[in-house]
Amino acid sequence: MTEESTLHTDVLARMRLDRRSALVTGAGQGIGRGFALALAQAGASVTVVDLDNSRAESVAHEIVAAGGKAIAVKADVTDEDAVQNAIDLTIAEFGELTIAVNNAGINRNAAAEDTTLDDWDLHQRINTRAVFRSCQLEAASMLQRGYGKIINTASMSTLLVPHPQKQIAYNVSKAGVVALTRTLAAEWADRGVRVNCISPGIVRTALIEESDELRPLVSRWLQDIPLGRLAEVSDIQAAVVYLAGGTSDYMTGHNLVIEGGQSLW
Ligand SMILES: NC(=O)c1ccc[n+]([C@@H]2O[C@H](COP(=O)([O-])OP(=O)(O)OC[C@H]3O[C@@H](n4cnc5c(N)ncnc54)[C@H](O)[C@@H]3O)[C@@H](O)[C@H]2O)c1
């Protein structure tokens, strides 16, 4: 196809994910959730991967219910058996894995002061290591086949000290996901696999809701937000779908934010 014909194809047939396979991290709920429904949503058969086997299971259903393709698979993603086994599976179901979300994450709150070493170990292993394991797993296929999509989740506190929260384990587990993020994007630039993330700002999700330090500070934040309120999950769903598809074939390393305006002020 002519570079000028392809202007003239639908950009939304191109955004379709039709026979593509996708794998989701922590889709038992919240933004993972939000991320595998719109996945299938666009056309993708979907691995529902969580800790949580029933919450997987649910939204599995979900998925088959409004008629998509869907499996759910139990895992910790700091076990890289389960992951591998959650990769197998995939492509066992599927025929092949070309898309991963790798979505997992802990939020813990702490004063500098009072973090200790086991909690900052306990980001870095959740929110982190298991992300870039997960990452050299994944891409293992889609270096063979030359083409792959891989998008982590990450978060607007790699711009910005989210505040008056105090978070420095999980901000610093974040960056880390970012530097990752690049540096894979950069190595496997040539050979079709490419490595995005996003950063939400907050989001109204369980993560919020039910902590007891967070859930009070919301009156707070909206102070920060040039939009006004929190993000939904559904603010973040459709940037999966163009990071997963072709459409967005010429961006790597990228860290696509999206945070109502929060870094602005
Ligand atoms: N909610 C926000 O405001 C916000 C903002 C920026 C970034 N994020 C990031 O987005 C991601 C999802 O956040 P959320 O708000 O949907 O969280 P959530 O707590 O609502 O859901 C997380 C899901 O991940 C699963 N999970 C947790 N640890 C796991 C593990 N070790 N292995 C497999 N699954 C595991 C949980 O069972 C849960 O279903 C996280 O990485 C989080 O840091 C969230």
Ligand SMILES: NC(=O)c1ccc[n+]([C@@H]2O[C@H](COP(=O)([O-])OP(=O)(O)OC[C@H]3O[C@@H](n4cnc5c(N)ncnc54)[C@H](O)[C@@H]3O)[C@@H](O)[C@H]2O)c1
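Just so we're clear, the structure is a prediction, and the values are computed from it rather than from any experiment. Heads up, when I say rigid core I mean the largest set of C-alphas that superpose within 1.5 Å between the two forms. Numbering follows the first chain given and starts at 1. First, how it differs from the form predicted on its own.
- Core-superposed comparison between these two forms: the C-alpha position of Gln41 differs by less than 2 Å.
- After superposition on the rigid core, the Cα of Ser58 moves by less than 2 Å between these two forms.
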Second form
Amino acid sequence: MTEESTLHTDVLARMRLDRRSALVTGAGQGIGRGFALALAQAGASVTVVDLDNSRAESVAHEIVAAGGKAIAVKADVTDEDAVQNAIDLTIAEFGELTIAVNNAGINRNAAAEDTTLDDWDLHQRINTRAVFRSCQLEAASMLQRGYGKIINTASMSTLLVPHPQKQIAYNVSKAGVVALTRTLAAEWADRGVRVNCISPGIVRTALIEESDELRPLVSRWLQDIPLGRLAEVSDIQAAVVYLAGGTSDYMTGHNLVIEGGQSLW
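Now show the form predicted on its own, given that the preceding structure was the form predicted together with this ligand.
No partner chains or extra molecules come along with it, only the chain itself.
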């Protein structure tokens, strides 16, 4: 495609995801649910993957009720057989796997001196190791086909140390997600697979609203955010659609930060 013809291509049409299929992990609630709904609204068929099957089925039903296509799959992302099964079911149901969003993760707060090795290892196993293995499995068919989009969920904590909560294991695990995203992007660029990540700031979800530990911290967090509010899931939905669609074909290895300007101060 020449530069002139590219300029006359409908940008919104290039962002459509019709006839593409997406797999989203941790999609039963919060950010993952928002990503799954956004991809479906853009036209993708979506495999909703979550450890909680009832949540996965609820989101899949929500997509289908709105006129989209979706299936629900229960999977523990640390179980590579379960991840492979989700990929196989996606291909069997929708014909191929075009888009993979590795969003599942955990965050258990603890001061550095109180963080146990078991807790450290758990964060690395779920937030970093499982993302890497999922990328490997997801990329297998993409590399053969010569095209695919992998999007990982990282965190604002890769740019700064959030406070006053203490979360060293989480911060390090998410820094690993950015490093593996950049490395995979470099290795797979010449074979058509783009790998990027999204780093949200503090997102207002049930995890915060229902937590006696986190809810009191909101007023402190707001002091550090130039835009003066927490992120809503809707603030980051368009990012996953952009990274999944044709308008981002020239972007790879990028960490897309959406944090209300918090990293500026």
